[in-house]
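Given as structure tokens, the chain that follows is alone and in the form predicted alone.
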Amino acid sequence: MEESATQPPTAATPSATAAKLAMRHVDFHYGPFRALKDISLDIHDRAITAIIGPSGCGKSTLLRTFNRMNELIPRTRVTGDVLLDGTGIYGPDVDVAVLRKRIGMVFQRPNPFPASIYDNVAIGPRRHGRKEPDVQEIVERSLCRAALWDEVKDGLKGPALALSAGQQQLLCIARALAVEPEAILMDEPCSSLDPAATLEVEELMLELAQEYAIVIVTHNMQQAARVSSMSACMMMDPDRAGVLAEYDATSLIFTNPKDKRTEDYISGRIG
């Protein structure tokens, strides 16, 4: 993205409107070890919720535990309620797959296909029995979203492993978008790119976050400041489960934090 006189995007206040994504008073397990303790939230849509917390707290397994990506590891286990619309998601009648098209992930590490450019956002689209007309258009835009067009449009057959790890990222955004999804999970998606491809990645989020629920895992305090609306403050009780501290608007987090421990991980104190 190029500089610009203009402000970049700020942090959308949430609506009013009835949680996209929900917890209610969730537990998980990997196998005996129980890594979340009685977490209860909301997500607002066409916002961005930052999980914030310590190291080994379980930030990331609770974002996994909104699309069932936790499932891929054995013998894990959910219980209490997670919501899409207000709809439970681990009922047996659940179509994976399709959940995971309505709820798109990006991951640490970009993680492109061995592929084409095209082809690594073709690929969502395609499986789900797009046709390829459909297929080109939906590429061309989704690369548009991801503010990535005008840098490929001319190599799209060229190997997606070639591009720099930040343009890399927003492939992976790319490929997300292409599914067109109801929200995004990001597992602190800038925290292998340098700061120029951070500032795209955050710009980018804010954009997004105008049409959809987008939750990021990060560490990173000024980023969360930076890009979120909502913040959750998870913690550690003394069994070594995740537990959630707090969860109010990110201007209060920072400046008038209600838990100690949020106070002292905000600080720098712990973490």
Second form
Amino acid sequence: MEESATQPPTAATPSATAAKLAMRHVDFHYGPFRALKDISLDIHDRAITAIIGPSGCGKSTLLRTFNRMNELIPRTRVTGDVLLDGTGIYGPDVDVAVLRKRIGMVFQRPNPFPASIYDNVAIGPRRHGRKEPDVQEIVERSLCRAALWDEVKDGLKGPALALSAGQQQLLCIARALAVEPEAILMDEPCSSLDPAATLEVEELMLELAQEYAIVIVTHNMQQAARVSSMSACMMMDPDRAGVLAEYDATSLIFTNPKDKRTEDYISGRIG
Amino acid sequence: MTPFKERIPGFVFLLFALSALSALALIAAFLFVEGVPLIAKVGVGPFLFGMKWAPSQGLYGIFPMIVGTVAVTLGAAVLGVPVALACAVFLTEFAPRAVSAVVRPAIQLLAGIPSVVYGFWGLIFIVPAIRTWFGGPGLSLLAGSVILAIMILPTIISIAEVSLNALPRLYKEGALALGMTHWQAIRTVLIPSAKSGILAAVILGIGRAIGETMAVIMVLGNAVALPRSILDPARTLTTNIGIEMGYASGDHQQALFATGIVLLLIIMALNSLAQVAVNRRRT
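Counterpart to the form predicted alone, namely the form predicted together with the partner chain:
Okay, now the whole complex, with that chain kicking things off.
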């Protein structure tokens, strides 16, 4: 653990106190198919955690378990504990809407609603009962925070779908920020963006990491190396269930992986 | 240049497509040839806004029927559209697969019931019910609106359902990820996102209501006077043609064709409106 001490969050082993989000022995089933097997990990606050691994190993499923998005698919089942600030989020008295307000999400393809730029950001705060002068301020603050304000401030009433893909993704981040989340999940947020837009989003992520716990799923290992402080490398077991092969400080994962499969994946031999 | 042999199929299909088009052209031409002279004779103003329709006295004012058409259609929309949209939302967002597997074909079946059956059913059940509960003759705008409201359900439901289903799944996920409840997501994201398709559904449903004749003849009472309330009998443009075509001749017959022109123009306007609504979705 010596090397990881230079990383902002030091603990690489699960420890209940420091974690914003955590999993304890989590299994996830799609019907009879087990997609995640015995996952335990801690997501640190104010840091970027990357989830990497070959296609189909359950990275997105893992991410979506944190905001219960997988529930949209019928016949799915979670066992084990998923914790937000130490409290289980799959408990019977948990309000899913409140949970998802606390844990924002940015999707693989930018998905602004077919409405104006302003309304896209305002829709969340309005839903949560904020009134217009407040909403206006939140919209401006969120767009500033997402580094999009200067580009769109003169055309807030313009259609969001007219923005470039990169701008749309920044808008989606602004939209997520507008509901004042505590953590942000990003599911391959740059996979449909060009390199310049990718760079912009990455810079934004690094900045947001000073305030939020960020979990990012990425296929791009350079991206994981560039932005994340912690990396979780997932692998597919022979029974096709996703397992956590290795979870450690990103610098360690990329320089000195302990798991053979991680090493193979990172050096490009598999995946 | 494509060899001649390979161009034959395209040519054959073009012929068939043109035959459909030429049917439209023939009907329109016939309507105009027969109807326009009468309108010219009576005058556009007196024809459209004349209050009295009395062919035996040479009076051809269709304003009461325009009012009847608009009123009964509006009534059908007021009664039918909310039910249809609720049904479309139910089918796309709430219904378990087993339920929608029954409800969807049932609604399609609704579209297959002959309109004379609707009319008969309306005459036997709706008309007496209105007479008993609300008074008046029962044969009324209200009875027509109720029947038409039911008849336009399948049109509106299926088109609205298609446009709701066509929304990217990411819209719903995006809305839920912001901490919206399912209903909030439907209300503030899904329905507004599908609004152009829903609008087109409503317009096409209204077009269907305007064009319906048989069922309306049976329950509307067919009085040529201007209706004063929804419990009054009335006559629509379509029923006017349907009732009088059997014995009309000369100017009278031409006046019915002229009524058809007005109908055709209304339907054309509505269809273009629906087209505009649909096209707006793509921009």
